[in-house]
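The data below hold one chain only, encoded as structure tokens and taken in the form predicted alone.
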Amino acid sequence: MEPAETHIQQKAQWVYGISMLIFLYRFMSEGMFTQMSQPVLASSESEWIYTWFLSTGIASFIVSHTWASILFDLSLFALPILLVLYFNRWLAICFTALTLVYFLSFNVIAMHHYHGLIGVLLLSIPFWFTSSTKFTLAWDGVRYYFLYIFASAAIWKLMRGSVFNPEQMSWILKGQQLDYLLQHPTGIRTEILSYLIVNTAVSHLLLLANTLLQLSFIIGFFTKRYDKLLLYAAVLFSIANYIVMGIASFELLILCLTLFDWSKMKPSSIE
């Protein structure tokens, strides 16, 4: 197997692993079409991609019919595991496609936009490509995107102004959080709650020093050289996300491979 072909296939193992153990987890969360008993699909979406896929059907056929929901959801397990252990472009592709159905069927189902899984999404485009070039002109294009992710946070926050109010972390607590301080009203993730909401210095602060984390990530669109620490922020920035809004988004973690500095990765000894 030639160098650049054993670079991509290392990465597809890292890649649709994390992928099979994303899709575990949402089995165990019950997020699986098998696991949702048939549910109506109600339009009520604006955007286009939404309103075009409603119009294919083909979310309806799948819910509707046990049997198609359950061949696809043993595809969306069997495809990582297939790509992990023997690599194909065909196959890369179709799991791209099937997971975009998931992901759009799910936030219809859900009726609310999570976006979790596009990091799974675009991390498997890269793998259509054969070529080496188009390959990591793709990846080098999802890091981007990564970058983005987080800058554009920062300077929606900058521009809006909201980082230079004081008690903006403060509202925000309090109209995030009620359901979950009135449903837990003892506990260490409470307290802290608390504290924030009225000690309006602190979560100024914590908002500050959120925007300058998020800000940070310009540097990787100049300059590979601080993509480790990157990877660190993105990290910190979801277990803090977690604790202090509630807000789960360890599934865009995946895009934390764009970061990873491969020529220190040794060779998968699968082939």
Second form
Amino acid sequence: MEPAETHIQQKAQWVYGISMLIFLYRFMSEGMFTQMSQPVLASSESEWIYTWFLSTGIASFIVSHTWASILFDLSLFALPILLVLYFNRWLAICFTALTLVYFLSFNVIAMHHYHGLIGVLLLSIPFWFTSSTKFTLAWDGVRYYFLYIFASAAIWKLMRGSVFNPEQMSWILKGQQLDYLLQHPTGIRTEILSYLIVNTAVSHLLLLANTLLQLSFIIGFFTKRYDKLLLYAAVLFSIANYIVMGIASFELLILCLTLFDWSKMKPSSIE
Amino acid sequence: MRQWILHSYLAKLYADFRLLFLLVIILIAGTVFQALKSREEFPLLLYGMYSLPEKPKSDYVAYSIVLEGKEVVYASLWDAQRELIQSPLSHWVPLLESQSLSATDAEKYKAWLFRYASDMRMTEEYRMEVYRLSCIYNTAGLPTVTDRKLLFTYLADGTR
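Switch from the form predicted alone, shown above, to the form predicted in complex with its partner chain and output its structure.
Below: every chain and molecule of the assembly, starting with the one above.
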């Protein structure tokens, strides 16, 4: 096997291995089609792609037929396992397509457009290509997209001026953590959250630090020298986001694979 | 500068992978266009991450689901469970209240919420109540409920 091919195979094992874990986590979270108890699909969608997707009837067919839900869920688990053991580009294309259907359906059912699975979706695309040059270029493209996610978040905060409002973070927390604070009036996390709500100077500092962290991803557009630091920054962001905002953005961390120095990774033994 | 442009990612894409180059250009142009309109449409995502300026509110609204007299504790739910319960609830309740839903759709949603909430707790439930809580924050940074309104009751046999 050519070194370039070994590298693609090695990346495939990581990407599909982590994807499998993500879907396993969704299964434990009762978020797979078979566990959704035949949900009601919203008839109104604001985005054209969701409106179009609803009109295809794919989502309603899957959720209303138990056999289709089981088959779909099993395929979402089986494909990454197959791809880890035996990499094949057609299977990779099938996996992207199924993930896209799941992503759109989940968002329609949840009536909110969550972006957590974007990482799995995007990272599965480079594996569509057999040429190592095209694979590398697509992989690098995903890396730039990952940088864009954070950089864009910082730029929007700066452009909209919200980062300069000392009360912004406190007001966000009041809305975001209302359910948690109502149901957990005591405890360490409650104390931290109520402290941040009352002490707007501290919560504002947190917002500024977060914006700075997100802004630091811009450097990745010019050099790969700090990718390791950016990887740590992404992990730090996810942990802080979970503790302070109660938002689980761990699924997006699969994109950290694009920040790895793969030249230092040992070739895997699985052929 | 010229050297930098020649060695840029887009230049490499243009040289070696024209199709992806075209897609990336469309993606960038589309995203910029959406950004100018401050509108987000998949796959042209903006990732504002709570960048919209917040406004002070005098009161906040929360929803409470009570199954067989026991309130569903959202923090004890897994992420997908929370996402599938909380977000649709905040969308469906205004529709239920405004009577803009057909009676069939309204019942379908209530029945599904009951089924999903009962299934995830893996217990056999017979009665579900959904409340709207109006809250204000006190000086200690904790919310207090000022009004608790029963929105609907759903019984396992489908009666109200």
